[in-house]
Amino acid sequence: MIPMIALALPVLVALLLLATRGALARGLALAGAMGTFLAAALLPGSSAVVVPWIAGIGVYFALDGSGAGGFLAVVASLVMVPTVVWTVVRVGERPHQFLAALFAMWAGLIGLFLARDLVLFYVFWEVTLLPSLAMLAGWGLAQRRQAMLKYLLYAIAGSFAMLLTVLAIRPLAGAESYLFADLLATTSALDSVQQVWLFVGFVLAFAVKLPIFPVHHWLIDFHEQNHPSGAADVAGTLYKVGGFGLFAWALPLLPLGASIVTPYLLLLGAFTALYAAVIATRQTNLKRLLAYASLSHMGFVAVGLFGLHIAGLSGSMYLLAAQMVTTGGLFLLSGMLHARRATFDITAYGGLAASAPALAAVMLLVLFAGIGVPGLANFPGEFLALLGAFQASVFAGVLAVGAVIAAGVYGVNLYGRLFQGPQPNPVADLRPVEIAVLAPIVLATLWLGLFPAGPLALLDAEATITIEGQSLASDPAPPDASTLQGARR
């Protein structure tokens, strides 16, 4: 029942927020955020829920929080709590509707991470698109219409590719249902041509929301034009779930197709990481810089996935979780900086550490975590993703290492331009509510950096399914029943 509670709570809160106003809406949002987080925190030890939904075509309402999806749902929920608090403080125009969109996004993310039926996964994938569009359209900046149209075009193209793949995979495989276990037991028997086409269909869908070059253009305008508070940007950061789709569905279900296609995608992921990091060094708009930094992180996620090595697979999901915390935290910090100077133009800042040392210290910590400093959140996943990449292609690994160097450049330069040098006008240091918003981000940054063993063991167990599938795909002998049973687990 825990997965159902974790999913139903944010849905209920979103609906109630549409009918409330003022202090009641704020109190409901804060209580709903804590309740949803507490329910999500119980997901890793919970039992799966599997009930018939559209029985005639083999579709089940199947949710499971025991794997990688449960871990990602916990981290996403942890980040959403301070985001809701910050929204209550900073969004003054129709805040109850903005909060309702945030909770709808939260529910969609939980459903997407926990779904173990492919049709159900597709439904949550589509449903989660709507709140992100609503926040951009209703509370974005002057050029939001163009940003929204660009985002929508990319999203529709990806969704169409996924729909075709979902419709084709079960009848081609002859599976009993769309449940992951039933698909896993049959898709490995598909021939190489079928697997390649199905895998490419998944890649076209998931690459948009990974994202990687060249289907990333929507991302930059999306972040630049969102509400200045940074709250909608956090939701957008959590919605970079294409890597999870590849990890949870495409790679384990289509091992032969993956082995044929991923060498090219590995190089594309490494190029994305380096390209985005280099472009980030040249940005003067804070949100655009953070958007390119986030794109570079997604390149590392792709590198870990497409190396088809257990270390890289686990590292990619760990990095996906870590960047939720660090990139989300940086967008919240960008909102706090905007509240002080009313601009995202980095050249308008400088010397803030003199009057706001606590703000400078938190920014330095989260920024260093984002560029992969050891002991902080991004480092374990980034290191493992690189390790997996080098097992598959030394050239791709070297390209990705170049991105690490470029990340150090933009990170150090950004901090210097914001907080060092002469200070034209003093600004206020962190207020109590901002400390409350940033405290979970700081704690999560340290937790993920210092104690990665538990989550990585969980991710390793799920990554093993893909590795076993790769072994079976390269072995011409038919697998016996015991091997398939092990892969199901």
Contents of the next structure:
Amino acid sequence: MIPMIALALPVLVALLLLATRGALARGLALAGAMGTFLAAALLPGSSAVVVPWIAGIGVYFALDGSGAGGFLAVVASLVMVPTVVWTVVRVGERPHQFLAALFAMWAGLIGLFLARDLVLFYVFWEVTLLPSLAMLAGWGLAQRRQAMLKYLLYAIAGSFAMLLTVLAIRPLAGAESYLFADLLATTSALDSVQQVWLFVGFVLAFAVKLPIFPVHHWLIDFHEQNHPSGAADVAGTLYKVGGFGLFAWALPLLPLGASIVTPYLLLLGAFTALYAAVIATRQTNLKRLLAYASLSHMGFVAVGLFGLHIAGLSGSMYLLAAQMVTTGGLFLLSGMLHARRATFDITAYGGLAASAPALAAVMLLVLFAGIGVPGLANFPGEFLALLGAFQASVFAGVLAVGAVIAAGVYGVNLYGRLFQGPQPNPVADLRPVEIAVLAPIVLATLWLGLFPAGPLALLDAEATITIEGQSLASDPAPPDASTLQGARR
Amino acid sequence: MTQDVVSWAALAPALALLGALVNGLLGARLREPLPGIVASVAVGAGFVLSLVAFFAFAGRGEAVVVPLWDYLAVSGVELALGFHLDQLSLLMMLVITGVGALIHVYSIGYMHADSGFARYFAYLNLFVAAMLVLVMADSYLLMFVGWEGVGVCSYLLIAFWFKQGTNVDAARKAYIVNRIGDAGFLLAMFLMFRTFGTLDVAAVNAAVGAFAFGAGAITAIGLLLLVAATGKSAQIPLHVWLPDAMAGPTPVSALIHAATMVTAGVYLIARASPIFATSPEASAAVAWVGAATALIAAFVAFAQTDIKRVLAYSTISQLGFMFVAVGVGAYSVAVFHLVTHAFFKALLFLVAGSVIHALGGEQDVRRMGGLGTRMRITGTTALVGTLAIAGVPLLAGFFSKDAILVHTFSSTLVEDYGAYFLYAVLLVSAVMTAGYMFRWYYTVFCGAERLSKATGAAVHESPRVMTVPLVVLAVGSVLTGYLGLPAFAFPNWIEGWLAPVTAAVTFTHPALWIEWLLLLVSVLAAALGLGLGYWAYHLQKGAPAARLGVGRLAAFGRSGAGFDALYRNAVVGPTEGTAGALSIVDRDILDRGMASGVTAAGLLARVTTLWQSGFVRAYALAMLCGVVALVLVVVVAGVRA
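Next block: the form predicted together with its partner chain, after the form predicted alone:
To see the whole picture, the full complex is given below, headed by that same chain.
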């Protein structure tokens, strides 16, 4: 029941919000956020829901909050609560609609993290796009049209590839249903060519939403053009679910395809990590900088996944959760800076630590967590992802570790430009409501950094499926070039 | 906690962390000097715990392991965090908390009336906590937590006076250069995991035994650890951050950039000594990096005119001595010099702080002179520190430096890699050390006063809270030497103490007369350096030095032997250029290229018309159609299947 409540509650709140205004809408949003978070917090211990949905074709309404997806849903919900509060504070124009979109995204995210039926997963994957697009369209900056167009085109292209893959996989494998377990039982028997094609289909969709180079450009404009509160950016950060799609679906279902394709993707991921971090060192727009930093993190997620090492697989999902908190937190902080100075140009700031020491301290903590300082949220996942990548390919590991250095550069450059140096104009320090918004972010940053063992064990259990698939796939002789070519004809 | 008093020392970092939290969260409400007292008590209590543990541990063999909690829990990579208390970590803890507590107390006087008083002590406590974690860690991963943690604290403290842009630049430089070392540490851990399947220090050290002498994997791990150590311990070529780090408050320079953090690289290599003892190549690389650093930094120290920068280069040079020691396999000797250096270099920096304090911020030695008579305690303790580092017999630096020289001379581990040359380089460096330190002492404390009238009138001895730590450190700068008297004729405690926890490397045992001769050579080196200084600065009234000060060689030295300019032109510039170029390529070429590709496909035009008719609604409709279509197709496919 709990998965259903966690899914239905935000949907309900979103619908009600459309019909309410003013204080009522604000109260509803805050209560709804607390309720949804509480429901989500119960997910890890909950039992799965499986009901036939479109029985004729084996599509089930199957949700399971006890695994990796449940953990991600909890962390995403934890980040959503302060985001809702901040939206109530900062979004002045049609706030009830903005909040409705936020809750719709929340529901979509919970759905796609918990879905254990591939068609259901696809539906949530697509549906979640709508509210994120609506926020950009309704509350974005002047050049949002271009950003929307780009976002949409990339998303459609990716979705199309996934749609084809989803359609093809069950008939090809002859699975009884679209349930993960049923697919898993049959897909590994597919021959290498089919697996490669299906895997590539998934990768096209997931690469866009990861994202990695060279299909990342939508991300930069998306963040730059979204509402200056940063709330929509947080939601967008949570929606970078390509890594989860790979972890939960593509890699375990198609072991042979994965083992053939991932060595190239591993290099692409390592390149993305370094490339984006290096570019981030030269950005002067705060949101573009955060977007590139975030892209670099996704490079780490990618190398963790594509290394096909147990440490990297679990680590990359842990990093995905951690960056929801840290990158999400940084976008909230960017909104707070914008509230003070009405600009994202970081050269216009300086020396704020003198007038806003608390803001400086929180920024320092979350930013340094973001660049992978141990003891804070991103480190355990980043470390394991890189460790796994290095075990698979020394070259890719070294390349990706280069991004750790570049991250140090953009981290201290950003903090230095915003908070250190001469202070042209003092600003107000954190207000009580801002402290309330940031408190869960700070606590989660510390908690995820200090005590990763529990969630990692949860992720590990699921990553083992992929690893077992790999050991089975590597057992029979690897397919030779002739069978590959023959089947392509 | 168990009933074992040794394990109580595991509370030391927690106490420091608590102090940091109290000062960080409530410090703004506490009145001076309360934050300083809180911080000093937190570290002092850690010292007491360490001292009790140290004596309780004496005579035991087995390390005391204090488990903390599970950290990583993935099949095949399971790692619990824990503290490993043994001879080496307990000794390091004594230095960190002992010297640390003195510097905390001194800071109460030094930072008096600073608007960031509480913030300063919060950072300083946080640093002590991280440094303790570094030396107490039972795994390389936890060590890395402390390793990065001290880097962050160092960054924060260098930029403590953050309103001044140059301080911020210095802090950024320090952090970025350290990150290069950290990347080496990460890669070393990855390769360790690949090679041994664990990151536990004891397990790794035990597993090394199964590898052949000179095995490639071991050498590679050793070299990666060297990269890490080079960054943190400011060795060439990653030393450039340390002179700039002097932008931080002077007690910070004493604690972090002289006594503790910068020695972490030496500690790391000593901790991983079985790895280095198995790889003569990696060991030789360590030794030669150290020797080159010792010599070049000593040369540069001659040309510096800032009272702190002289000491900064001196620290780099002395760390080079320690690197040679770990490189030749004399791990306990390196730790010995680490301990003595912690005392006399902390002392020298605090002396510098006392002078700067008295002169209202003046740091240029050309505008000092003659202060010895007006600041009796500072001057006297400065003399003790100077003689100790110069290697004057019976003071601490003499014994530890002589031990390094003797072990380099008689090394077998790196004998194929020029052990005698290493010895010669160190000997020259030792002469130079005595020379530049004499120059430093003389220009500050002797000769004629060169102060401006206003500053001169205000000169005063520092308050008791600052001078008492100076005296204690001065005593330590003498007594710590007796922990490791020349082993061929005297009792040597430290070698026996550390023997169980460091790899055994054989050294040749020269004839007794050669041992005495080497000792004599060490004495002569100090005498020669001090004598040359005396001749140049006292007898010639600094005339040769003045000539030296204008030549091309001096300009080269003043510029730090050209490293900064080289990096600016060869590394920083091109990297920034590449980054700038990439960001343009990404935005204006790749992005636009993708967009125009799509336009060519004709898709763009169609969607453009759509959005004019209410973009989002249209898309929502399309989505709905898409989902319906999907379901239909699935139904059809499902029925046919």
